[in-house]
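In structure tokens, the next block holds one chain alone, the form predicted on its own.
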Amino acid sequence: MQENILNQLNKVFKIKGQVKSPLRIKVVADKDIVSSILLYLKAQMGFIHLNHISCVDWIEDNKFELVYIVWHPEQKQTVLVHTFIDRENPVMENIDTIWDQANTYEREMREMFGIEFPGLVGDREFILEDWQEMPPMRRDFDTKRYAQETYETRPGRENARNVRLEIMKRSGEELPDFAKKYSRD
């Protein structure tokens, strides 16, 4: 079944893919033509599920890794799009019309990554309010500093307490060996 499933991609779009388990199957696309095998997937093979739309932040290649995992509820197979896209200009065709919950997952990660979606519609603010800094899920940004000058050094945080350790007095639990090390007394 995989093997037809493959043979029927790569008859229409000259893809090449591999069997990844009985169940799934991995294909690896030019990004100008994700949106059309995503809808060919849906509209002409019966994979009519968009399970997930995910992003890896590949750094050393200056790239940004995107995965669309569609689903056939019938044949119980799992397709996953691989494409890559520019890390400097993060611009991904908008698939939200094949799939309506695919504007939550764009909407994400244009927030989180800064990747830009033409003709998205939304809120520019979906998670993060009056957010100013870099997307926060890219490798370079710097999480520690960014909470020690927000959080830590902010007037007025002199006296705050930890937050944990409030709740254990009142709870009567005891911190985890594991988390000791982050806590302040």
Contents of the next structure:
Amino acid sequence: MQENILNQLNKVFKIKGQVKSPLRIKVVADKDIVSSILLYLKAQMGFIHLNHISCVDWIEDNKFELVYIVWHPEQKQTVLVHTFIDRENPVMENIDTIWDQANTYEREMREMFGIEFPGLVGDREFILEDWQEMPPMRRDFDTKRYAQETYETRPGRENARNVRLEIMKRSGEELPDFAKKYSRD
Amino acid sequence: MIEKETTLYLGPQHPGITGNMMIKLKVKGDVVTQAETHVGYLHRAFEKLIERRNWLQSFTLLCRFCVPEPDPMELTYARAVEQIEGREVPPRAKYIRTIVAELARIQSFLLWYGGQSGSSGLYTLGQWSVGDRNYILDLFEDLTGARIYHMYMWPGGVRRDLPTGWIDKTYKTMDYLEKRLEDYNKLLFENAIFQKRAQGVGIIPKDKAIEWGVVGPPLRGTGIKHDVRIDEPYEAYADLDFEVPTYEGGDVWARALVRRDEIKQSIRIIRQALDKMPSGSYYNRIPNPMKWTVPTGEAWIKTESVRGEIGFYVVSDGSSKPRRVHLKGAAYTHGVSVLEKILPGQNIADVSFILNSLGVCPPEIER
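Could I see the form predicted in complex with the partner chain next, after the form predicted on its own?
The complete assembly is shown below, putting the previous chain first.
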């Protein structure tokens, strides 16, 4: 069954996929034909359920990897369609005309990774309101710096005193060295 | 019919769900004409923070993705890491995990009973079911040391073995719960108010359900038999005998009936798993967690949670920290696109009611 799916995709789109496990098929495709593959999978091959759209930031290669996961309700097969887009100018075709719920994923990716989807219905923000900084799920977004600049330090905690030592002094008990006690080495 | 359209903001705090989520409704009189989901009140950047933690530290964040049911998150992530790494899980651990997953299912259903009855004004049942839920939390406390967030199912197995006497205590709790289900039935399903409120409300069409991304009890409430435990059996489910209840109609009533029957099936699964509990090791020990690296790879793992199928897309770049951990919860589609489609035409008073029956969990949408 998995071979049939791969052969059919190869015949129509000239792409090679691989069988990852008995219920998983992985396909890597060029970004221009991804929406055609997804439409074909849905309309012609019965993969009518969109499971997930994920994005991985490969900052070393200057690429974003987009993963579209679709599922076939009768054959119980899952196809993962991978594609890579440029990280500097991230634009990807909008697929919310194929599946309505893709709109939610794309709005989230626009905010979190800064990927543009031309023609995406709904300009409204999804999670982050009035966000001015770099899209936060990018690897180079510095969470610590942002937190330090945005939020105030709680008073009374600047000097990083050792609380354990203080407890020991007051109670007179000796506290065990936890790191040593539970170490496996 | 009133022709003037008004905007009504439902939320962020309202009785429909556990968590904060706002629904912007356009209403004519008390009939909804348009609905728009607004989230953003609970974004805690867990997926970002996980990228800065090692594979084991992630568990403290993972279980907080969805408050009413943390266990499926741990289980799915642990299975994803195991698949990337190729780590074997001992049979005893598989059975213990199955029992914990089903106990988590029952406790979440009991919490749902409270929400569903509360949103229709029947507060008594909520008091009872949340009280009974504590007996399951007691079992969790004995087993894992914690009541809600357990961090118990780790890559390679479970963190501790079953304590002495735990199996007997679980049998007793199951017997007690089975008797209580009769009372719940009388109080909710034989109640004329609930029947009138639930029947024919919030209908999901059967022919569109899969395409819309509906999963779990809402999907089974339209008569489609889909359950990850059957389609892609994990842990010990392949060895155990259970049924997947389905009902026709696709309304709140059908979804409630599915959930009622699923508690019975969960009790059945737990009893079988306790009967068949294999002996042996419960944990295939991982190396020192601070130095532990997972080989390069990716995994897409699905689990049947209470609200439906949840999945984790996990990517490893061969380092000691995950490259990407991305959750797809059932609420991600149920709470946004599905809800926006089924609310028009409904009554304002039914909005919370429908939200609860879809099992929407806002922290899971934003993460």
